[in-house]
Amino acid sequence: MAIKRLTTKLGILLTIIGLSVNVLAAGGEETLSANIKSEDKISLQNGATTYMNYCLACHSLKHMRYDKLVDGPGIPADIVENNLMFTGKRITDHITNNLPADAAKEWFGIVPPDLTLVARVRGADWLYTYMKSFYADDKRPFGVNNTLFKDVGMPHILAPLQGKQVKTNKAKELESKIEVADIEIAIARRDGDDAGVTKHSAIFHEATGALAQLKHDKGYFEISIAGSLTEEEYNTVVRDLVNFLDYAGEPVKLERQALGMKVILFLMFFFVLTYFLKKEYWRDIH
């Protein structure tokens, strides 16, 4: 009976876990793969440079010290002190900025968050997709919006590099069709028109599928005004920036992973040692 109860509880637990995974997968946004490499020091150096020049004015890294730019990315200490330290007097000081909180709230509607742990919270793929999802929107205060973070209160700080990104006419057409179909479904349900619900639901799902395919085929956005970088060069800049933010979230990750392998190897060796020791102790009994 005890085994039966344990099996039942285990089955329930696995079912709950499975449902949770499905819910998270269904509710999450589709993201691009950042393909970051934590051990790539050149990438980390470029990402740190981009962050200090474009992001630090608004977003601090107050849980990280300047000397971590030396430890991981391998930037020489004198270069950090002379070129990348905009606040603080010592290389062991935390990476902050001089943006007044009251002014920031007035300009942006909210104080820009510290980004030390953003990669651990959001994930590298989310950040990479976010920086590639800005598009021109005249209705927004800064003239841009973001498909991954709708109505975000942040300007597209890397726009001079990427250029002016807009939605293609096909994307606008499909989104308009989806919006109209959604409204028609609501009206049909209100009126008890089952045939209308079926008809417009089919249109809705067809347009949604076509839009997903358009995004997959990279036909959702286009550059209307070129920036200073090509698409491939901009992708590299964003990838390096995300790589640096991933490093900032856990500077000791590579050391932790290396130590973890050593611990596992030790435990395997210790297991073999204890196994033969057990055989030796029980040899006379068996």
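What you see is a predicted model, and the numbers here were worked out from it, not measured in a lab. Positions refer to the first chain, counted from 1. The term rigid core refers to the most C-alpha atoms you can superpose between the two forms while keeping them within 1.5 Å. First, how it differs from the form predicted together with ligand HEC.
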Contents of the next structure:
Amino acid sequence: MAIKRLTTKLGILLTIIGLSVNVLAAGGEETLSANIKSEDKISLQNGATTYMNYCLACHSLKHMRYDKLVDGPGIPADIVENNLMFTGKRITDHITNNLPADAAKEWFGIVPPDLTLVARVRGADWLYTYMKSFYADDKRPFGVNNTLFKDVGMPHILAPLQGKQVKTNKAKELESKIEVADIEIAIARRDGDDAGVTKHSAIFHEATGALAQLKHDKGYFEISIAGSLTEEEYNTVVRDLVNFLDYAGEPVKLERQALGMKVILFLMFFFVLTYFLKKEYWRDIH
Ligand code: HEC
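I've shown you the form predicted alone. Could you give me the structure of the form predicted together with ligand HEC?
Complete assembly follows, chain above in first position.
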């Protein structure tokens, strides 16, 4: 009886924790799923190459050494030295760059951050979504904005690959509808106009729902000028890039996972052993 009550309480507690985690996770923009495969070396190699060619000029990976490109992704040392080492002299050097901080501040308004740990801070899904969320916006200095990172200071470096991404007319229409409804609700509230609040809230909720559906149906963005890659190919480039950044954040991840498996197997074996030992000890006492 007591156990039953305890499990019920435990169940309720877990449900509450689960719900609060959901609520926390629901805040902010939704992200797409990166679906990276840490053990896929080809993907890591492609990601490393994209990084060195497109990102290193602005973002260092200073907590990582060039020889880590040999260890995990399995790129042969001579290829790293001849094709991927744009900075540094020896393969044991850290992956730095020569971007002058003052100039960067002037150009971008902010110094581009080091990205060694960005995957641990932001998560793979966030990074994947970020690289797919740049869109044309004439009001910004580089002509682009980012739905996941509002008023971002970074130009869309991969635009030649992805093409020019714009919001669809339907997306713009729904967003302005939401914006207007939001203002109308505030005005109606101020005037104590309950009917107005109800009316504009309904419009607000309907448009918000429609916008979520539009995003879900991939009707939020479209490519107005094609890049050199198809959408599918671009997704792969970004996925590989994120896979590489995930590796940079924790180069020992593969080892850790393999070791974790061994530890669990050992504990299971040890448990059986101790169980029989216990039985043996208690046999004479009972
Ligand atoms: C021309 C310089 C430049 C290049 C090249 C560049 N970035 Fe950036 N990036 C920036 C700047 C500047 C910021 C800071 C934006 C801000 O805070 O408004 C930034 C921010 C970021 C962030 C957000 C970091 C955070 O958590 O705040 C990520 C992730 C990122 N860049 C990834 C990349 C990747 C991946 C590449 C290569 C495909 C790349 N960047 C190439 C300039 C650049």
